[in-house]
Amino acid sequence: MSVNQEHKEMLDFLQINEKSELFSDVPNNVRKKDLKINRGISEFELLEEARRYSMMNQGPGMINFLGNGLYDRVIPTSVDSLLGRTEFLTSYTPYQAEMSQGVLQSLFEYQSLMCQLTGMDVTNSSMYDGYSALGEAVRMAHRINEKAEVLLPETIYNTKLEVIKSYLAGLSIKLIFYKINMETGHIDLEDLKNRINDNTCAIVCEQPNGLGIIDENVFSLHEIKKNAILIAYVDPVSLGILKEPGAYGADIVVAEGQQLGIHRSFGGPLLGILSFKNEYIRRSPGRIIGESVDSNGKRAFVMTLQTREQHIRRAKAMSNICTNQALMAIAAASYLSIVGAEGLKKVATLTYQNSKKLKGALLKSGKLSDNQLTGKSFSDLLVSFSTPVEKLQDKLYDRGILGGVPLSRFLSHGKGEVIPNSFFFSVTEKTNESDINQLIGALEVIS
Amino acid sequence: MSYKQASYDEPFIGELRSGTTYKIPGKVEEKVLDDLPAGSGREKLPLPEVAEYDVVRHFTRLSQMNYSVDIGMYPLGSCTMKFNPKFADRISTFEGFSEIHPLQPEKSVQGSLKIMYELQEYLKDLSDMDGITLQPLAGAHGEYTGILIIRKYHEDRGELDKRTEIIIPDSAHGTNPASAAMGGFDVVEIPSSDKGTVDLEALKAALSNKTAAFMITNPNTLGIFEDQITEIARLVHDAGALLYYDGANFNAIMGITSPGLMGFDIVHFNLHKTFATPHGGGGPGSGPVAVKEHLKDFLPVPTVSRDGDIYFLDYSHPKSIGRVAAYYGSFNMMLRAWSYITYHGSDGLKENTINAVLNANYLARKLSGKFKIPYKALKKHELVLSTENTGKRALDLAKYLIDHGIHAPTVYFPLIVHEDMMIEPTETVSKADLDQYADVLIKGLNIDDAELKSMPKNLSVSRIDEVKAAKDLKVKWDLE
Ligand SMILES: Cc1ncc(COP(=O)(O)O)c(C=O)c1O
């Protein structure tokens, strides 16, 4: 083979007989014997073994329900094709700015997008996930202003929960609930303006809420926040039809990407979503494109105010990120290019409009209690029951339909108990009408 | 060598006024956003209003003014920038991978949970740990992850409050220091010995009962293996602290030998580098954790644990330090990496471990009259040289390179090299262009510096000014 002729070439111009020479240098008593992992095979089998195990997953093709932060919404052929230009997914962080002006103009495009999105001024080039953003948007607000005291709606997820606090690890930062109101799933106002002082750090709203209710009481946070940062978690497909945080005050804005373009793969990789104001802009994490022009006076882009990071800044950096989620950016600036605005604000228009049905449908089905939210849900719809159910979300998936997760899956750190026997089921704009119907059938049998 | 990139005076897409030709299905009724709660609709909304094909067009324009692993060498040092297999891409586009919620019942999703299952196994197997989490979503999130365990194994002994303090090479990548100093402790860092190894005094000096810590990757960012790593291991304990794998470096070591039995407590993975999952023009990536039996407990919540034939999601870690992801991990890059291991299996591991430290030290050898390589001359999967011998800058250097259309070596760093380029040419390339890159390399040693700083001029633009870039701050378009 001619490959090995190079090799044998090469040894020896190093003047080496063999191979293993090149490891003398590791001791005898740290030399690894010998490895459990089957040899090597060939791509046809590899294929032939993935799609069996690819086989062994149900989900497409069943009716789904399932949301709460990842959904399955109609994804433009384009944008796969585009994810899989090699220029883009085989190439590095964009360190030869000259070499690599197509990843950077994408960049700055989804940069640029995502303002127009959130009515921000500025948004970095990407995060890990929206969970993750949160963190990091968390300890941004600690850098501003030094504060102590986090306010959370006593509804956030525990999972979204436990990821901040892995955040906060390192400072002393304490988190402190606020109420929502359990008749209407609004903020409870009062509440929350008692407990703003002047140790708090910071409050964080979500649109929709951890209920999945359109909060009309986020909308003017910026009214009794004081001097603290307002970070909003906000989905952004709902920005399609609702107010965006710039316009209501917010400080910092985080969201999951996911919908924009990207397939859910069983929960990665997603899209961290991170925007703000322009004077915290130095006191940011992550990467950011900026424009600039090259020696000809040609517009160019590079990667920007780098002293916040880590590679330059070391132990003082703002945060430890560096490898990020760019593919995912890209993917959610050519999904947003494609279905434009018109596009976007059908796709929030009939996933309202698929929640109102849903819940028309299951009051008429006499299953649910006389108490339900009074709120309006955006994707996920929150409905008690009037009996409890056991194991709805397997009686389900034995009828082909995914979703029916329990509010206590999400909210075990306090509220679950406080809506007894409510389930989530959660719609986009692929919602249609036989899908409530067979749901609305299956429950006939199930409750 | 004659190239040129692709150079297009490409528009920003918000400038295209092509008219929106998607079509989203489904009809909206009328009045179906009447009964929102005042005030919360939106007035305005400026997405772009562009057609199909010119969105495409737009973008695959400028792709072609972006270089990649698929068009040639990238040998840039750390990163591991091998060739991505073409079938991983194919894999993780199956519907029964790609189209599938988290949030499923787990007799649904067997498949994935076996995908991660034979990951933990193999991984586990080729760095001889005990317990491992596939969570973290990039190297720098493992660290942090393999910090936090770092806490709540001093926390659970009592000592999280003496124990303040992490000690880091001057070698070291600065995530390392930045994920130490994010997860509350000081970082004390200390110098490289003469042989740009970890000088074991220096590391006596700093360890202290006060030490939580030590954190290395071997071989380190010179490319060069502590040979004392043992000793190291046992300095680190006996003061009662732990040994921590930075795993950017791990093709170098890949089925030679593990950080296991090197005596590191806890190890990250970078499935984006080692296990050739593409780098998405910056990510995404993965980085799994993988720790000793005495730190399993530790772990982030859940693991894929099985019953017999069945896999299931594991919250029975009892002293978790919770969670640092929303779900369970970039799964898309995991099946990616299975893919990558299941395919080239132990033999092919091994040798493409062994294939890229002959490539780094034939480079390093071919480059050795010319620059300065400073430090033992052996090598394992990458070479620092610096360019200070031959009077021209790294970065010019860096510039003619990537004019002659193949990337540039990561330059400035590790830091305690001056005007250092870092070269990791990987396994995937043959000896033909690893000979044309010296030679281009060594070429550019007799253009005069006028000329290097004109470089580069075949790409889609000339050099570019940082400095304005950083003073008169544009980080979004300003259309309306
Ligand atoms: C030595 C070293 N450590 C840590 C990292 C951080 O990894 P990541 O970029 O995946 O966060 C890198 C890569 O950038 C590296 O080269």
Second form
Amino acid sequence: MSVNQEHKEMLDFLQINEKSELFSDVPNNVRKKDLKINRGISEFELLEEARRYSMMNQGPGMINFLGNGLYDRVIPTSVDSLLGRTEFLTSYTPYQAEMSQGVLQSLFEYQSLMCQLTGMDVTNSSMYDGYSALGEAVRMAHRINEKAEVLLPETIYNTKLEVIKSYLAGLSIKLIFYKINMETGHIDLEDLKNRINDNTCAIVCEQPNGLGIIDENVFSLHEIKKNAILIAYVDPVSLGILKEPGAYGADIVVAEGQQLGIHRSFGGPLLGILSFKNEYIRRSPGRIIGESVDSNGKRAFVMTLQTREQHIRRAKAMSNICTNQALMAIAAASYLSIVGAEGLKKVATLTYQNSKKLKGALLKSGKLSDNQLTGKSFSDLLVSFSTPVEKLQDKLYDRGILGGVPLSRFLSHGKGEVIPNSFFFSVTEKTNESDINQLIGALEVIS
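The block above covers the form predicted together with the partner chain; next, return the form predicted on its own.
Excluded here are partners and other molecules; the one chain stands alone.
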């Protein structure tokens, strides 16, 4: 039978006359008549083309002061070595526990390490990224108490806010912003206290917050939160030196885990960390790995709770997460196991010290205005220049420096110009004196 005859039989079976009818749902104005696909190329040509494009990447050879959620940190080579093992790299959801003990144990260790880091009872395994984990946390809070008002800091990033709104679509939840003191960068406790009522579902706090400030007032929130669920969005590396959220009364803790052994890789993949009190375990999304014993009485690991729509009736599902970030969770567990508690403390301490050094150097340069925040910064240092600096990021880029991101880029919901002519410069344990000196020298020329 010829190809044309096969096509005709297919069309007859489908009861259509022309192949074009298969695309009748696609509007004519968006149909591409002539795709103009180039001829195929050889393997050598393909590799040369890829090499040409790769040469356009300049970031790795530049001084980096970018951050605000994704950071260039030291990753031990042993982390990548572990992730490259085929039993981790090729594994999917470990449905058959008897064949997946290695993966299940690794994820159990991840959960245990996250609980130690956050001071919480339970950690799920795992979430897509920090922002979506925060959206899930707010929905989780609503499932717990069914109240309708969620309090957010006025300096929450617009991208984070949009994700929260997406997760709350269809629910009658009102988002209310509470004030941040624009002199210290800390939560305005009096303003927040006045906004808490019997209908408050949750209070979201950030540590460090959207201004990069280590917020000392989060430690007092347990005194005023009443019956609201306290959700803490934290920087996991900062917990090397800061008090864990469980110690100041957080009910749910959320974090972006990219800093824990995961390369930036042009923005992904990421890792959403979600930890919470044991009493809320039946309202949590995703899955939880538990420890049990097998038929011979030996230690074994299983997926204890699987509150996903794939596993239970949709009406009873806690979320519609269809997969997770198991490989990234194993990366985080590997990183924390390798650096240890003292290593994480050292990374956090160096980051904080470099932030202080950078602020001191900028103040000494005389380029900053007098209205700098008095609060202490961790990784992300927000500074305001005394004179307008047009296209600062582009000018620094021309001098081999990445950074100088305007605050207005993050706060587009009415607070973008809260501190005029202000920019973020981010540091990590990698930042050194030479990097800081080169940044100051470049600013001397362009500002």
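Quick caveat, the model's predicted, so the values are computed rather than measured. Whichever C-alpha set is largest while still superposing within 1.5 Å between the two forms counts as the rigid core. Positions refer to the first chain, counted from 1.
Residue 45 shows a C-alpha shift of 2 Å or greater between the two forms [criterion: core-superposed Cα displacement of 2 Å]. Relative to the superposed core, residue 437 shifts its CA atom by less than 2 Å between the two forms. Relative to the superposed rigid core, residue 387 undergoes a CA displacement smaller than 2 Å between the two forms.
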